[in-house]
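Coming up is one lone chain in structure tokens, specifically the form predicted on its own.
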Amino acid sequence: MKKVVVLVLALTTIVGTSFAQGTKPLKKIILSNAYYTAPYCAAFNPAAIAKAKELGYDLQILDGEGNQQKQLEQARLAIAEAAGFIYFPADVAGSVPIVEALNKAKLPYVIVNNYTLDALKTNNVPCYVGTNVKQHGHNMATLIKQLLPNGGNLVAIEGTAGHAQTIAFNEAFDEDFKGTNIKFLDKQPADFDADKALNKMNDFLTKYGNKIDVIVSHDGGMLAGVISALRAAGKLGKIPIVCAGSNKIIYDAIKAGYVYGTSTQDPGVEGALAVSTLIDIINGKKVPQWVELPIKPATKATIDNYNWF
């Protein structure tokens, strides 16, 4: 019996020690993350993990798959051991579930990327932290408006019909087109796939040949199929191009002149401030429903004063 008590002493003394010297172990944060393997997120990870180091917190980032009943079971998760949770949405209609969730269970919780300030409200949700997805379409009707000031014809490679992003992206361009003479041709979704969208411009190309007087790519990932069936058609740097994003794709796109300009999002940026924001929650400051993130328009002139992933 003396050498149990020993034993245990001795224990508590090393795990004091260790608590003393500040060791203590960091505490736990869990993101689930709907797009994980996404370029975007190759840098947007990285950046939030890095950041909850340097706040003394261990981030733990799950692939949601783009499945809202995955990512609901991640929450779940983060319920029963974390301290706080990121949720990068599939999409703003099927978070419902999620939101209700993490609501009842009164988890320190923030969204991130992809939600709409109408769906913010309407869902209770306590802090969103993004951009007004909405402001990306207003920056590419603005390039658009700049090529084209007399009108003209446009084509779209979308990204998933019936996104949150694809019909904000539209309602933007239906106000800021109202009363001109620009006109979309076609619309196409190619659920921000390169392949996909390489097949959809294509398609474009045969359609309507040399009616297209500008193309409009949703995403970067999406741009690298573009640009493929633009060069295999011969007409890389004759139709100009714009679009949303801040991938290298992009960058070297603009810099070549095959894009004329994009509405820049840095996701290192977003990242980190997503892990700050939810800290801050954690630890009882008081902080906006949204934390924006802004974005802007670039073109070659610009493309130097941000950050490209």
Given for the second form:
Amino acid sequence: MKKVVVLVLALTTIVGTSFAQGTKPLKKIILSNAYYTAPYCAAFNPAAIAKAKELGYDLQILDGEGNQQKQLEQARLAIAEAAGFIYFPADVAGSVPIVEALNKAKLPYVIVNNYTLDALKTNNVPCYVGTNVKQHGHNMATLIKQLLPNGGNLVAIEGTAGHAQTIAFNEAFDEDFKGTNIKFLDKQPADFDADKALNKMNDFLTKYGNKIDVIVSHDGGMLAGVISALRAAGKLGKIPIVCAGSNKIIYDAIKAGYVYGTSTQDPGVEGALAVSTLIDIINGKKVPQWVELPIKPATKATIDNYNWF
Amino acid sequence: MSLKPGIHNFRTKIIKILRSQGVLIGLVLIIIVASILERSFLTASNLLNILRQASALGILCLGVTFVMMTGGMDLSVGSTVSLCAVVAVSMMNKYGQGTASNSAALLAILTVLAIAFFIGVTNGFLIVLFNGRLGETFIITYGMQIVVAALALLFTGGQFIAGTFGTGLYQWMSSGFVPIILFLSLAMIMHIVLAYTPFGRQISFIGANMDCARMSGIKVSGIRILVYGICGMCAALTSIIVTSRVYSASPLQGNGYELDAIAAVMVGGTSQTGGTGGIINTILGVLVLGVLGNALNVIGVDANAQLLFRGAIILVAVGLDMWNKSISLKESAK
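Could the form predicted in complex with the partner chain be shown next, to go alongside the form predicted on its own?
First the chain shown before, then all remaining chains and molecules of the complex.
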């Protein structure tokens, strides 16, 4: 008899709680961030939280750990208990099951940070907030052309081999350097790690010595390693660097004259824009399929026009 | 099918040489091939680069060798490097301006050594508490890896820390031959400890047969705790050299270092189940992976193909280790 009473009480509690939850308006949104621990997201995440709070929503950020399976589970969690979902993917490749699950559930969602415009159409994504990743490559190519009007030799320190960003940057370089005398002597991935970048840069200096005219660094974290390698070789300031990103290391290096320019990207603006766009969708407003985050090249003359994190 | 005695002797000799000097032969072969394919490989400046690059990871490998000799594993060293890196650079940025740079460097180094020792000792204590063998050491140190990584992220708020401190002792730690001398000196000390002191022999004995060691009256728990503490301190020294080189720190600085270190130690010939191996083996393992990485870059091998080479070297090392063990077993049976 006791068991029956306990069972009835438990069932009543569960049913009651779920009814209570069901009647409340959902004010919770979930952000699954594949790069939760990356320095870029140390500025992105707080900006997103602040914007959500400002607009009356509770934003819960989950660490996707760069794992599509984990992010799929987080998307399912959002489908079950949130009003909307922000998907910060590890890579375009592998995002399809998550996009399909979200589309099927008709949950309002946006994808942020890194998605190619081609994949937006192919994968039927309703809204992407972020840059045209390839544009970073075009911006860097513009800066390199300013440095090498008559052509020259480049080496590149890349992020992760085979990542959509690396591929997009290289596509832009290939397009923009076609018909010019600018060519890459070598490209090596350093996995966004300063120490690996330092080692790769040392190896470039050993192999190519004075043949290098410009160094390309795919982000600001790896730039620290590139600068250290050049300093140790007595070549700091003698070979110009072009990079992508907006961290303070880049800012200081541009000020000091080690870096010629960078293709900027503001994580704070991106985080806030992602949240406000998602809330617009939740509220039934029409938003464009691609909400573009502006990225512009910055040099010593213009760095103070941009935000640095 | 039986072989003629002459051929059999020759094969036995080759196997003996491969078993004892395989890593060294591999290292020499890589150097010869790289020198033939690319002239700039065998220059003084490149060799210095290789040694500098290998030194930071090498110091970490020394600590991991001690742990692996006891039949354990430490997966938390990578995040210990990260935590120590952000703490040290933050301290240097705060206290290391101008003339205070040297005293701040000393303070930072001592602080991170203490933090890392504490992390290591905690690992050791937990492992001893659960009487952990190889499997348990994986899980316990994996848990610690997550905790320490979270601390590094919390400490920095996830931010990358650029160095703003003055030049002095801290930057000297990575200049010229200093990291190499530091690595080799530490390796020499740890080799003497491991090979010629009762403490070192007890470490090997624990790795070879923990129950026997315990029954022989060896203070297994104390030694295991201390070994993990030493391993933590090696991680702290690695963080100092790495951050001194790149003049910055990231909360993800040491990501993946634990696997690189384990791979280098195993390539050197230290067994993953403990008991056999040593510091000289580890130096060779570090050099093989360091020279290989540099050679592939200098020759201009595609990055994806490089991974193939590294993976193959590690697989060959594990294969040799298992082959070695089966031969040793057969020899003991005879």
